[in-house]
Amino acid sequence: MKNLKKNFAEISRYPSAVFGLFIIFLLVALAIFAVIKIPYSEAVRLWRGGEDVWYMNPKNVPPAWFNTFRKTKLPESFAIKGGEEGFTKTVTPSSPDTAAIDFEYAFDFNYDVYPQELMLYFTSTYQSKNPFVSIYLITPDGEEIRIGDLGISARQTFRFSQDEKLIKRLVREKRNDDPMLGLFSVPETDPPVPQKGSYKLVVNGQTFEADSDINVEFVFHGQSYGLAGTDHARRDLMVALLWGAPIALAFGLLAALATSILSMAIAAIGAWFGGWLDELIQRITEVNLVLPFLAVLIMVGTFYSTSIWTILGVTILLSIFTGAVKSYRAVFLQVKESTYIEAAKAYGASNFRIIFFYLIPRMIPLLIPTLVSAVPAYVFLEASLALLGLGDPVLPTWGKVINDAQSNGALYKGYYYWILEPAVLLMVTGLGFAMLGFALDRIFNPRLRGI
């Protein structure tokens, strides 16, 4: 305990390694809210889900803070069920077998840009005579445009702008041919300017069969969404940079764990045996040492598996007979020609216990700053292989993301949020893992204290 507490003090003297620390705080703390908040089957399902999960979303838009930053307001995006705050669901009965059920829902457009689409989604119950619904928008002049008039089925979706008969409406009276203008613009401008304001939902449903009923979901694509913005294919980002956050942990530090300590247990072992069991680990070592790591990665998650699990073990495997094997096993060497090595032997102690309770423990001091140095190095490997599309398939990573943005032409597109979001969280684990690292190296290696 007391040489914890030593060890946080001397920590504690270097800013770079209490940034570091910082750091590392933030992205666990990360990493334990994106798995408590979204569990893995879920966050699964939402990654891998269609048009039916990801429907409320606009494609390819920012975040929604970046009209902080922006003259120009963009949109933003937003669902809302009849019957919820705002959204009004009137039922009245005219008779035994029929009712007129009408929703009203108003909300603010001040915003320059125009959105991206307007969607309802209707759900209905009846036995053989379908509701009809007629709909309006109410603009902030206090004009009333006819959206239009539809029987409806138990599902069904109206997109406003693929709607032939809304389209040639809007020419007839001289709006623009493209929905979204033609609804949000003040009338006869040129080019067209948007009107902003208060507007007006209007469905008008009407039902012919006792206890038939209507729902309506009313779907704003706007031009922002969210914190993180959205994809081509409709997904929050923030799903993946909130699981990459887990993910990019577990893969770096199982990785660098599980190499340091196997490494230097080998290098342990090798060092005390001597003899054929020391050749035979050099001669392995050397061997993988000309192997081409990022070949035989590509080559596995080409032919074999991309599975994160599989990539993790041949990770392993082939990063624990490296350089570091004789870098252990030159100290080791030094080491158990020490005197109290001669002890334990004389009192009678294992082979083993002299590995595992002699040799090994005086190298932890240079065991920690390398493990966490090493951690980024796996965090940049897995992304860089995800961004070469040997990424796992199932799971949202960051790597995943910048693959799935570079694929899309992210960059040439404009969609810079795409790619700088999950480049800038694995800047800052690179950074925060470095700092730590470098910081500890000065501290437990003594020849370094005095830089």
Given for the second form:
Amino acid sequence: MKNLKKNFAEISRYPSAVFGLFIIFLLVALAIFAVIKIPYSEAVRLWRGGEDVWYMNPKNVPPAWFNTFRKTKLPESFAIKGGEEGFTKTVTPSSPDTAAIDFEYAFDFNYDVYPQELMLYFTSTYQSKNPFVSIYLITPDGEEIRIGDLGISARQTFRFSQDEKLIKRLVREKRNDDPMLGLFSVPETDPPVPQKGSYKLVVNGQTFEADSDINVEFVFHGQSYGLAGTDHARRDLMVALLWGAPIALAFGLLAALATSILSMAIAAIGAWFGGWLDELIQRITEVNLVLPFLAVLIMVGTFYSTSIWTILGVTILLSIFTGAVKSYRAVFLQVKESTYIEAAKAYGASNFRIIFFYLIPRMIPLLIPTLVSAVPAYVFLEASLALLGLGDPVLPTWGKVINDAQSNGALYKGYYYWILEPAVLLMVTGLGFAMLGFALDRIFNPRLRGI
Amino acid sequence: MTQDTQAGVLGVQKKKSTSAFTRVARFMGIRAITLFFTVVIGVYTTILIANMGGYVDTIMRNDIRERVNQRVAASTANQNISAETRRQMADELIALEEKRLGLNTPFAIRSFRYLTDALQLELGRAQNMVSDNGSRTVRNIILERLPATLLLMGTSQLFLFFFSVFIALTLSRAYGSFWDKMVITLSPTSAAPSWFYGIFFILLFAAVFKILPFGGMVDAPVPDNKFDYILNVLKHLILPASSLIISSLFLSIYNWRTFFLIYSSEDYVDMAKAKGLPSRDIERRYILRPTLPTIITNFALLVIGLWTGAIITETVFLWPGLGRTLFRAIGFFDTPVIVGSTIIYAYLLAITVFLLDFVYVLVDPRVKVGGGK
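Switch from the form predicted on its own to the form predicted in complex with its partner chain and give that structure.
Below is the whole assembly, all chains and molecules, this chain first.
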């Protein structure tokens, strides 16, 4: 306890160690937050759920906070259901069988860039006669643009920019033939200038049966979304960024912990018993040096399974018998000759007791810095494999986001946020552990302290 | 034990010259044999992994079956033939293709054939891969990619090595200075691998500033002038090489610097300083000399490390090197290429380790061949 306190006081003398600890603490907090906020099954659903989960999100747009630093403001995305606050739904029965169902929604558009797409998702209930709707958009200058008239089925989607009739009508009214430009521009400007102000969406519905009802959801795909933006499949990157933290930490820490402890135990056993066992351990280490580490991992990923736990297991297996075993063994051979081991032997301590209670504890000062410094390597290893397309098939990880971005040409197309967000998180994680590891190395290895 | 000491006492005068020779010969023999077995076991393990315990055979069989069935079904010439004959035809084709890939012999036998061929460096023919000039031999596939890898890895690793040793020597003299602290502060940046810096470099220099290419080794219409060609390749080389360098530069300097510092705190260095020797002499004779074995070991391992290429950096920069070839070979389940790449590395490693023992003796008179472990 006293020792721990002393070490901690020592750590606080190194600013880089304090900074590293702070980063690690933040990451752990982020990881815990992610796991609590988005449970595992929910994360998988959000990441792999398909168009039903992502339809509300625009495609490949940067985070909304970009607007703070931009001169030309990007429209933010939103989705609202008829009947929710602001989106009024009024039902006026006109005869026993028919009714008019009207929706009205006013929204502000004060941006300098046009939205990506506007959509209306209709759901309706009826027996045999389809309800009918007319859609209008009232621009800030008071003009009413007819968007479309259509009979709707139980589930019907209306996409503004894919409606041929709307495009024809806009052309006839001497507006731009791209519906987004046509609807949101000041009339008769060339090049088109976005018209700012309050717009109003009006949906006039008509039902022809007693129990028939219409509901609508208005989805506005802007040019920015949430805190992290979206990717090519309209997924919210925030899910992957949040869930990347627990996965990266778990992978890095487990791999580092398992490899360093196992190689230390094996080195201790070899050094203690000597003979053929020691010889065998040495030979295995040499064989392992011949094996191409990354290639073996890629083979396992390609042929067998890309599950992160399989990859973790193989990584640990391949990293136990490395140079570390040799260097630990060299120190153990020295420690083995010391008098307190002699004393332990004299009072009849078992081999197990000597190895695990006398030999290994002596090495903990050496173990801790190595362990902490090894974490970044494993965190990046997971990302590297994901970059090669061997990321976990189910879980969203930082490496997989970078891989998606790479393979969809994010750098060519200028979607820098897509690569930078996970990359910065990876870098911060790596730096945090590396800085702490460096400082610990100096604290625990007095030989380096003066240097 | 007692016999040994007795013999030693008796023949202490005469034994000296003869025993040195036998000792060296014995040591060399044992060393060569252990290294050879290490290579054999290492390569055989790779062969086993490349086959995943028969799992890859199943994948390949299914693959062949599907391909052949599709070809037979798609061929218009077969349309008038009965389904029975068509199936027979497909089966024959499948058997033929399986024979070509050696799938008709059990893996246990095939694996030893791979092993003996590999050990004799008969790399054989690739199963699915073809080199750019159309050759199917593993030798050509590897040789074709070797120059690209040597260019990229050679430039970056050699620069990295000499530059960091040189800077480290300078820093170890100026320890505690601003630059020294700078290197210590920056050394955690080496936690990130080179592809990671590669992505940042591409973003900056290719996407934003548009001054360097995104990737590849040479522009699409290859310049016909030799001089232009070299310039063009160099331009493509800048980003991958510098990301390989940056990713390990500071840690490498830091490690060498710490290493040199430990040696320069030895008593004999203080003694030399006290004698008033010029610092160049101290550096050459008292610091570099005893550290030479370590420097040579590192350099030798670096040189053979060039062989493996950088799988991910090459992939990110679309560099046509060996690393990417190996990655593609794995994707094609092409065992001969994977084994070929591994065996060459294993041999290079074994030979280097073997030779290093003798190099140590040459550069450090304190070391004896086979003189204890």
